[in-house]
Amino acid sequence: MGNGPDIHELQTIEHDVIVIGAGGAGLRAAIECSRQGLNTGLVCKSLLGKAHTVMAEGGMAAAMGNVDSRDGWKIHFRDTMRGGKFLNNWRMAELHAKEAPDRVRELEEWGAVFDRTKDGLISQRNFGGHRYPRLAHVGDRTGLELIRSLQDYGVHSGIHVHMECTALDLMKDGDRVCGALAYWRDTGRFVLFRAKAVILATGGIGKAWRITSNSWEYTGDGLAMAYLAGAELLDLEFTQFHPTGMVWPPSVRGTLVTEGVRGDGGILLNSEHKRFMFNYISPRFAPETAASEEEANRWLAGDKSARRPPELLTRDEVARAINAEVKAGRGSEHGGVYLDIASRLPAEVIKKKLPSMYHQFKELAEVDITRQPMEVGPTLHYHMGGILVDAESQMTTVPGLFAAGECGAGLHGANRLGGNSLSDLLVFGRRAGIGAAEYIRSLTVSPQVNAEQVQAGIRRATDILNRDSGTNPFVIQDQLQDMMGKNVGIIRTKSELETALGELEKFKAEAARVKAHATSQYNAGWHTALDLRNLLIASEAVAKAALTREESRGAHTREDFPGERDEWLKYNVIIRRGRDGEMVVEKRERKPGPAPLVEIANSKIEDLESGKVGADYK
């Protein structure tokens, strides 16, 4: 058995399936597993309800046509593909656009209380990159309502919830996943989860950067565990910097300012009080964008013949524009730009439509957004890259291992449209649950846990506590965040990325000697030390993928390779483990999209609306 505890003495919990992560994707996957008759365990790093999904404030994108009847799945699909710069997985984008309306209506049946139109339908608002008002919303607290509704429905569905429990390593029987080793954060005791399938819904990797909207849980846990288990990673270079995070005061720098502010008419101003976004319109991908303030205002007033404001360009374009204004010396007092809604809407309307934003700025920055502009700037918000999954089932390249939500990859391509994340959680969380159930039903023999794997995981974790001396884990994470911000930020170059990879090798060496003092109970230093492995794997994968892709596309901008290159549309960048355990980067040729979908994605809006294109494709 080797050194280490006897696994028969280890706390062991058995389920048919365990879902790791209790955000929107994890909850929806767990609900579906339970509906499929599986004994389901839900493992969450924090408390139930504390998921980062609550930070998705603006709404969930679904082509329901409640506010503009011209909307439909084909136009939503077209917007998603164009927003992702055509690097999206064609089938995932199709499934998402088709199934999102049913998932939103289902959520309403489960108790979600949406804002309403005058006719009593679910209200939908405008958002960047979306042709029509498409985001079903609950003020600016949509993510919170989604979590509340799923959580309430889920706990009445027989799901077993394991809170404040962090997964450390996936267990495998041969090539199949058979559970996970975890530990209770309060006591430090280890627990072994045995399962026939595992669904990862662990979110992104934002805590590798200092300025981020992400909460403390976002340390790339699922990404790293999947990679170490043999799964392939996809599109890691595409890290989305949301254009509008708070820039003042420093204690809340990076905290999200919902895109709903701009969707409801907010405008971006530089230090000269000029509306600068008109200078940054990309004709190739934004032909529906107004080139004048007069036309933009007509669109906001409801003129359906007018084009939308440039503030509603895709997030990568707006973030780069803000970055350019600040670099040109036209930034705000504290290094951002101004977001003005006060001059656009009456105070009572702002308080009604954007209650969270009103209170957030009032309490944290002493700014009354009904009277004065907000200071905002780009913040690391979302990761389009993640674990490679099958479009239909969400299974990874490792049998029995599934991924959904932000830790999965494929739907969003090179850049995610605002609002697509919440409907993504619902659509593919459900599909992961169905996929896991079908996989489990196909098994003829239950996989068994290997004792040596369990012992190795426990030794790795406890070595940190048993060393006489070592590096401070908080220092390494602080240095990592500083380095990633400088070298793997919004604008990238070959020399900076190579510097990043060199620094990451040093961090890995230091992390191997990391020391956490005292015992395992309530030990924040130990928790941070354990997170470092995952953060370093995720950071290396992003830097290597970014160095490999020699073009600028979507959320990945190379200063030394400006503009998109048709050659690179043929490839995805894949990260996998080599024979010797090193990280291998691979350019993999993409399969061409189905002809009908290619035609829809490349068509003019008027041709889709008139039925000239795509009418026969259901």
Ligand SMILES: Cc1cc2nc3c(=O)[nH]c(=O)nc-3n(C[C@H](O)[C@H](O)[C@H](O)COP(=O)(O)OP(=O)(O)OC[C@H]3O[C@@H](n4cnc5c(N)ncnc54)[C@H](O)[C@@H]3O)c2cc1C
Contents of the next structure:
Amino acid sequence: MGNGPDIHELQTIEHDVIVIGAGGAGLRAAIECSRQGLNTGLVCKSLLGKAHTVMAEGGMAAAMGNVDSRDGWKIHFRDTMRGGKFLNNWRMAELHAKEAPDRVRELEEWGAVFDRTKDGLISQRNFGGHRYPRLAHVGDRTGLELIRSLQDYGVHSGIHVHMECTALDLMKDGDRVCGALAYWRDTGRFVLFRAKAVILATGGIGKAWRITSNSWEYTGDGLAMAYLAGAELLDLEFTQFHPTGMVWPPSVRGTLVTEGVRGDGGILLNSEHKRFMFNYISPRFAPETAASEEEANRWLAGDKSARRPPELLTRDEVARAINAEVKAGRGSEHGGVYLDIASRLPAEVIKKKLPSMYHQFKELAEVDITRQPMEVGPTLHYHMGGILVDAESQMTTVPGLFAAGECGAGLHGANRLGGNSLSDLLVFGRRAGIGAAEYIRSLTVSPQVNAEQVQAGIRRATDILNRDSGTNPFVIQDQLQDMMGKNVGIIRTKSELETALGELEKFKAEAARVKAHATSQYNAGWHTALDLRNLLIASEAVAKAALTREESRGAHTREDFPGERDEWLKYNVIIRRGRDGEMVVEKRERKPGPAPLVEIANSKIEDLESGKVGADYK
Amino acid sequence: MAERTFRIWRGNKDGGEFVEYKIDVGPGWVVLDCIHRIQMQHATDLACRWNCKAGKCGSCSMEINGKPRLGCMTRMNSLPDGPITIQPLKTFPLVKDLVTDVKWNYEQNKRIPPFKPKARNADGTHRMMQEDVDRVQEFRKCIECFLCQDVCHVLRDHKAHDQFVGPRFMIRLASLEMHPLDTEDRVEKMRKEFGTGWCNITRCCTEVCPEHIGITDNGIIPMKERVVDRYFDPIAWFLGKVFGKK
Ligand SMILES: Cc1cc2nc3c(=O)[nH]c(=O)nc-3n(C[C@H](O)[C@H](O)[C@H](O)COP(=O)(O)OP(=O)(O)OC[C@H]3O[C@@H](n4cnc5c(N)ncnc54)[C@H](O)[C@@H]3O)c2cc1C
Ligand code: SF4
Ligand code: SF4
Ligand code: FES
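Having gone through the form predicted on its own, I am curious about the other one (the form predicted together with the named molecule); can you provide its structure?
The next block holds the full complex; its first chain is the one shown before.
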């Protein structure tokens, strides 16, 4: 396919709707589309069943009340808002809390086998920021159960799966979306998907950082494609650093250690063997957090009058505390802190409850977690920010373009609670499917693909191969990760963010000269080069948003603007592409939340539980 | 950092050869780290699948010094000194380098009649006791690395892909048949279409499973017995006679 590709020779596949991404969100969206009678295509970069969702460990949050009957959707909603520092989209947080239990039950109906309570119900475990045991789980491999159940159900519901196929660009007819250009990894050939609607479910952007729990797939493709297609992006500065990633050996630095370890009683210790989290309890959470080790232990033993241990504070708080301990010189041998479960539970129980953590440390770090503490430190894990969507339908600001799962935004605000992602995928994956079906039913004419857009996309991709010489894509990616870790890390300052933006200009220039050698068949270098554009757009957008938000809230910490500023609670940071291709940042005023929801979110827990607040709101 | 030598299969369906690479290996590295370093320094177009780098997704299956293993869970210090040979899975058609075409496996999964649950209780729940789902959960740990499929001689040597679904899908069948809520009956298909009789219990699949699933003893043998209860399978019949039923 030379320089002037003829689009009539191009392989073309037509569907009513094409879902890009086959993690939990994409699969659930595709299943819904199919149920709504749409001819549905599902595209993913890897093999089916290998998306990020498969790695999720701890569980999926849903207020079913199986373990503690005091739980209910309003408490889940309140926890989500508080965890997100009140920047969440009110309606999304409400829908999520209300609908998650049904999505769990539906998964069971499709064959998922969750761990059970003594009464034979779906068991639920404790997690950071969740007031009651709320996470439906299967040991520490919940994501595998979720994705496999969806996959096994999905392949029997008439979805057309296109595996190892990477979307490059969205196609538009006027302001509407009308398909996507993609390539097959195994051959390097291009394929055009024509569709009346496109659902993005491409996950996050973790590969912009070196120390991350994310895989090679997380290069922000959906975010960048949506941006280039004109969609608005929301609150990108909120990138979650999970407090517990592995720190040793260097080759596994960043690999996740599930929060389930702390949920099941694990404690954090510094080099002086002090349980330091008691020193980092912020006023917002103090009334609901244990004041002493003795109380924390009673809570763990099931005493309902005791309060939760501080290790289960929200992720932003725990990550910052670990960061501060290490900075103060009280870190572990390799620059983390200790996570101890060995002294808390019998070896057999640890192996039963946390089998894959046991396995992971044994095989990768030669550490036996039933006898030794783990060394852990913060790792980039999740993107709360993402593509701006309508709360009900998940439609973006581009007609016909939808987004769900981690690439979308709104539900989690400034910080996501553990377990709220898996439930997010199912609740909003389904809603995106319904949204797309309604949109398609409302269309009067089918949008048409424009040949020039297709040719431009193909040319951009083939130039990388055809160039005589150029930079090694792996080297650029590596240097970018270093730079982002240094300048757009867990603690941020104006000068570092400005440095990052300056550096990014150089990276962009370098990426324009990137060269991949050999043929287009399954060529790792070419794939990495193609992903660079997206990774750079995502990196720049995060840095710009982070520079704009002059306060510290949730996962976004500005050393030069400490603490939450009430003024900033009134704003979202929106990013979109300007007329001349420049990146535009806008500080946009938020709509106030509906009064009953505001009241529930801000209530004292006793008042909510006694019905003094929110009882009439259904 | 110590220098190690790798012999990696490079090529596609039209042919190929082993190519030698030398790199410095850092502390704690696994084979997948080495492949990534080789990609960066010597062979940017080297094809290799991976995702999680923690033994959770089953993407990085390959044959390391002749053994089917996960590249991300094979520590360099567990391998003997001397050059390390890395090849793609042999049982599936080669795409390029270390990547094979595993679509056949996805087709087998589609042939298996799906889960068909019984009705919910009056209170809207399904009740199942933990001890009744332990076995099914063991099978559901499968990460679809297809290492068991690679090593099973029925597929690897006899190429009976059109007659036997292989160990991975035998335990998929077992996970459905033993699911306390399932109401479908797959026994006839197991014998006639999925080829239960082909397995002669060599246990090679169980040996390579990175999830330590008791594929043969816990999954395949009980399924063979279900078939035998209805039809005749000489091997299961013999086992039943000699060892008694499980
Ligand atoms: C180690 C780990 C543990 C976690 N544990 C938990 C947990 O216990 N509980 C919880 O709630 N959350 C957890 N999370 C978070 C959660 O797993 C993820 O946020 C979630 O799975 C994302 O799902 P998704 O459907 O949005 O995307 P993913 O599952 O990441 O899927 C993205 C899909 O998009 C495809 N894709 C991307 N770009 C393209 C492109 N250009 N063309 C075609 N396809 C493309 C990919 O191939 C993939 O199929 C964890 C995350 C990690 C990394
Ligand atoms: S036990 Fe059966 S399925 Fe497993 S490798 Fe041997 S013949 Fe194949
Ligand atoms: S049964 Fe074991 S070896 Fe076979 S595919 Fe599953 S995890 Fe891999
Ligand atoms: S990369 Fe996931 S199992 Fe090896």
